[in-house]
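There is one chain below, alone, in structure tokens, taken in the form predicted on its own.
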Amino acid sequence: MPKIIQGKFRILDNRKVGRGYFRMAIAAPRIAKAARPGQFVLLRCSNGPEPLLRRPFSFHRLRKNSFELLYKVVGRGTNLLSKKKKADTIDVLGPLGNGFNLRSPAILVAGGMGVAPLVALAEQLADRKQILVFIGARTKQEVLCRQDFKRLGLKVHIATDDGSLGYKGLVTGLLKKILLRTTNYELRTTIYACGPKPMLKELSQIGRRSGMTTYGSLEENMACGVGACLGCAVSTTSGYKKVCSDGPVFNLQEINWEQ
């Protein structure tokens, strides 16, 4: 595991990219060079005592001397983040957790804000001709990063709950539909995913039935980020593990979904 770095770093950009969605770039060479797709940082959202706990964010993009985060304003912490300006400093702790192992061919499946870490992953996967991307959202206004994947030359499939863009229904339903008519993807294909638990549970079953290894980044509330507080424990086939330090990336077929 790389050394965990804590310090105040300069914000390069913090811009609105959608209704309630922001993309923040932070100049932090030591963190960026040590980080891998699927890992995360903890940010202190203000310079004062409140909010007390840091907030976790997956790496959205990794550059030589900086990294980007994609986030949605959902509470006090993220609202404070959205007020940050270029050249402000922010307290960062990272890189934390274990990231994705890079394998191709690959299928990337995102649900909502779960798309954030999959852009960094797609940028580092070697054989992009053998990568499919699936993005699920409630409406077309909430479909994120479609153009980011397309700029990488990737085929992108969209599913929305209301049918306002692409397939009408769950992204897992679209994936199953396409897998039924696809012959190009063999058993060595790896599924990478991030999104809500019901989606990840369904993907673990799809992977088991098809013989594909399925990795997912779990989204859990975190306090310490280093495995000390035990607040993000998850039940697996080999006992309880901590999402922040043993994950957040797990083989989804090893998660006890009923607990």
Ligand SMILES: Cc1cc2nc3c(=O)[nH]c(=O)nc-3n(C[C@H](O)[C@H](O)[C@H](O)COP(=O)(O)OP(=O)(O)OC[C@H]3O[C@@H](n4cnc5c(N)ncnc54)[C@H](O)[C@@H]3O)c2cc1C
Contents of the next structure:
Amino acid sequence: MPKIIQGKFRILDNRKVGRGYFRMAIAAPRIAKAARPGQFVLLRCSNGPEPLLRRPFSFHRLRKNSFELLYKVVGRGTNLLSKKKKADTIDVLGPLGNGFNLRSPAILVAGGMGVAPLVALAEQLADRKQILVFIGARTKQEVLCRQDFKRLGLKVHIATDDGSLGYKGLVTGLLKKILLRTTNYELRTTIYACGPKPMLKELSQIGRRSGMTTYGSLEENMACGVGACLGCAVSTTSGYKKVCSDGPVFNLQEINWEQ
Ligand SMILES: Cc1cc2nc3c(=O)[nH]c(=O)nc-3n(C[C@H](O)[C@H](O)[C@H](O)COP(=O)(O)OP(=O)(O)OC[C@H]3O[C@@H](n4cnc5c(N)ncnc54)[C@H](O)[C@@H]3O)c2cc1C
Ligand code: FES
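With the form predicted on its own done, generate the form predicted together with the ligand in the same format.
Next comes the full complex, this chain leading.
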């Protein structure tokens, strides 16, 4: 098992990138070097005792000596994170979990905040001509990272629930529409996804019907983050698995979605 590092690291930047969205860069050469897309870190959000539990965040970008996180303020911990300043230190534990394998051709599907780890994945996938990106969000203002994918030369399809940008409807609806009219996608294409559970469930069905393997990063509330407390168990075709240490990336066709 790769070494898990814990320590206080320097914040290089922490800036607002949208309504309620922040991007934080942390200088941590040993963590950045060991990390793979799809893995995550646990952060202590304050220097005091509260909140007690560390919060999990996926690697958004991996650099030689640093990594970036993209996060949305949803509660106490993320609100405290958003107040951190450049040159503050932050307590980090990671890299944790098992990340994405790197296969192309690939289709990347992001739902909302789920776009965060898919940027790190896109940066490391070879043969970018064979990668399609789908981003789904509630509304135009919540479509994140479109330019990051475009800068990598990737074709990006957008869906918004309210139709304010791109296709009107769910990102899975757009994916189905494009797959139906595309004849050149291949069975060896891998779908990689991160987003809300209903989206991942539907992608597992799309993958099954089309013969494409579908990997997704699952989110569960976490306590220990290292496989010790069983707080993040999910039911799979081969028994219960821990999202923090067996995942967070799973073959979605192996998840028992009804439990
Ligand atoms: C492996 C993993 C990777 C993640 N990566 C990212 C990321 O890259 N960017 C990002 O913004 N968030 C990510 N999350 C979710 C993030 O951990 C939570 O948003 C955060 O812990 C909330 O902390 P809080 O104290 O601000 O909110 P809390 O006060 O703890 O909760 C506020 C609200 O957020 C909900 N919530 C809390 N934790 C989660 C969770 N794990 N999943 C879904 N909803 C949650 C609660 O149910 C509640 O409604 C990830 C979660 C996991 C498990
Ligand atoms: S959070 Fe403790 S086992 Fe996963």
